[in-house]
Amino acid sequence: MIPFINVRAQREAYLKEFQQAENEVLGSGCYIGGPVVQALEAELGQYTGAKHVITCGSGTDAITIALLALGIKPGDEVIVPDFTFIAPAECVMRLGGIPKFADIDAETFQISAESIEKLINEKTRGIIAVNLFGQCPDYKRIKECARQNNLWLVEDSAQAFGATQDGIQACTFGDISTTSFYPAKPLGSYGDGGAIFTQDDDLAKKIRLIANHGSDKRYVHEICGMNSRLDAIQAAILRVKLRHLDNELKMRRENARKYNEFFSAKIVPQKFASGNTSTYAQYTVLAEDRKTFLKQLESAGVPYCIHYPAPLHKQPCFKDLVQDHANTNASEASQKVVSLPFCAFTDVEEIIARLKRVL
């Protein structure tokens, strides 16, 4: 059986570094907070460049808690994409915020800089950009548009923890960014957990407040913030991980490169921007007949999944929405998309010698 993610077989790699990273934190008895947790957000300062780096419970905390710390309020629209997962709208909807469906360039399934801008209004405080799949959209763009129109940007960087654009590397691009720690993340934990960065001192000030019940002092509570928390045992095995990302993320850019010298012009992986690197959080591509190409993945014996099977806007949880949806992209990625199994474990040649049988 192909397992979509291996992470039993990362674990098995460094096995005797995560006994002993979990060991040392159970023999402790400091589980929650703690030298562990303020080492690995050090850490993952040092990597990103980020001067505040905010670990908490996962990475749609981290946008609920970065709404919060920009002072999102009832009415406010926020431009999110139209092709993603859930959770960026979500977080704005139900801290009582409005989204609005962006639509995506065709190719890099990035959210497009154009259709943000044919969004904003007067009632537009700010803007979500995705790093959808691994890879960034055009920040300079993004930004460019952000700041010419007095709106905060928020980068959800949950997919692409490693990435970088022009050489400078994700979640450093939004006045507040975050990631997730999600287990199926190029960078995951065992468990949920998650990060917020920003180089504004004022902000991370407001971000740790909120994520500690809104104290920085104990039982002095100066705003009604949340409980969200990453576990020290999660910190640990996520300093484990971190010190083999960047070794993981050249095994996941050559086993993308076998995948992409295999398919065919009917199946079309998805496509880089000038200037980036991916994480490959999925390997996706865009299968004309989808129906043909699922059953022939079956046939073979390979596990996929659809991320995602339909735009944002077609959610229930959305229909009282009322927008102009012409999203013409996002729509017919939505019927299109496969991704298939990826990781810096996974055996694609196994996987690609599969498929010559079917394809």
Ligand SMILES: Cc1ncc(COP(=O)(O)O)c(C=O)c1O
The other form holds:
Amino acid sequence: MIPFINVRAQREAYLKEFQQAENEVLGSGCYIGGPVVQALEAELGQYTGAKHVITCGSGTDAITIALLALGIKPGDEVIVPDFTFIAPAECVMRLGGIPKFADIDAETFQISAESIEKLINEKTRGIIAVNLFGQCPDYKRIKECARQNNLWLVEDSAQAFGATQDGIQACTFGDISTTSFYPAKPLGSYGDGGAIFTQDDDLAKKIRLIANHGSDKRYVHEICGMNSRLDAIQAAILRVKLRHLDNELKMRRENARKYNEFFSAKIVPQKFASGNTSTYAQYTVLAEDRKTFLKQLESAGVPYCIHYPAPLHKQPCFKDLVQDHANTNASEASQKVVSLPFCAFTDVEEIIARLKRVL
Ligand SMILES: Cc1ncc(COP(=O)(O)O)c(C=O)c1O
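For comparison with the form predicted on its own, provide the form predicted in complex with the ligand.
First the chain shown before, then all remaining chains and molecules of the complex.
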């Protein structure tokens, strides 16, 4: 069986380091917050260049906390990509805001700056841009658009910790940036986890308060916050993985190169904007005739996923938000995308050998 993501191979590769780190936490008696979490936050800051890093319970919590820190109010419109995982739109809606769905670029699948610009009106308060499948959208243009229209920008980098654009690390493009440590992510823990990044001292203070019941002094609650904290054991695991991340990113890029060389006319790999390096959170292709391609994958014993089978505006939970999205790139992509098995430890040569027999 070829695994879609081989997290077990990764565990075996650094097993001794994991065991030592896990045992240290288990023996320490400090299981939530504490020195290991603080050390991870410092290392994530060093890696990205972000001034403040605050870990939290998940990537979804990270977006929620970011929106709360930015002061979202009921009725505020927030522009989100129409083609991504649901979290950004869901978080806006849960806080009483209105997600406005921007289209994507047809080839890179990233939120389109042009589409964002068209959605801005007097109710718009901010933009959540997603670094989809591991690469960044056009931040030069998106940041300029946010600045000119007095909007805040949240960068959802759940899939792209370690990516760069023009040499600048992901997780530093937003007023607030967020990531997820869900186990399947390029930097994943062994449970839920997330982190929030900002350069702004005041926002950082608010974020820390919100994530810890509105409190920075025991049993004094300045605001009503929430409980969203990273477990020390997850932090210990992430510290081990962070040490290996750059090498894994090289392995991922080499795997992507092999796939890219193999696929051509009928199966088209995701394109990369110049200046971008990707984490390849997903290796995703466009198949003109997806039905046939899926049958071929099945007959070759190659697992796949569809990221994502529908644009978000078509999800039942957003049915009351009547917005016009006829013939968008997001709709077209959702009909054609297929993600293939991918991680640093994926045996891409074996997959290609199997595909050669059926394609
Ligand atoms: C783009 C994006 N944003 C947010 C999230 C949410 O992260 P989590 O699962 O850690 O809550 C995900 C998770 O898949 C994601 O892909």
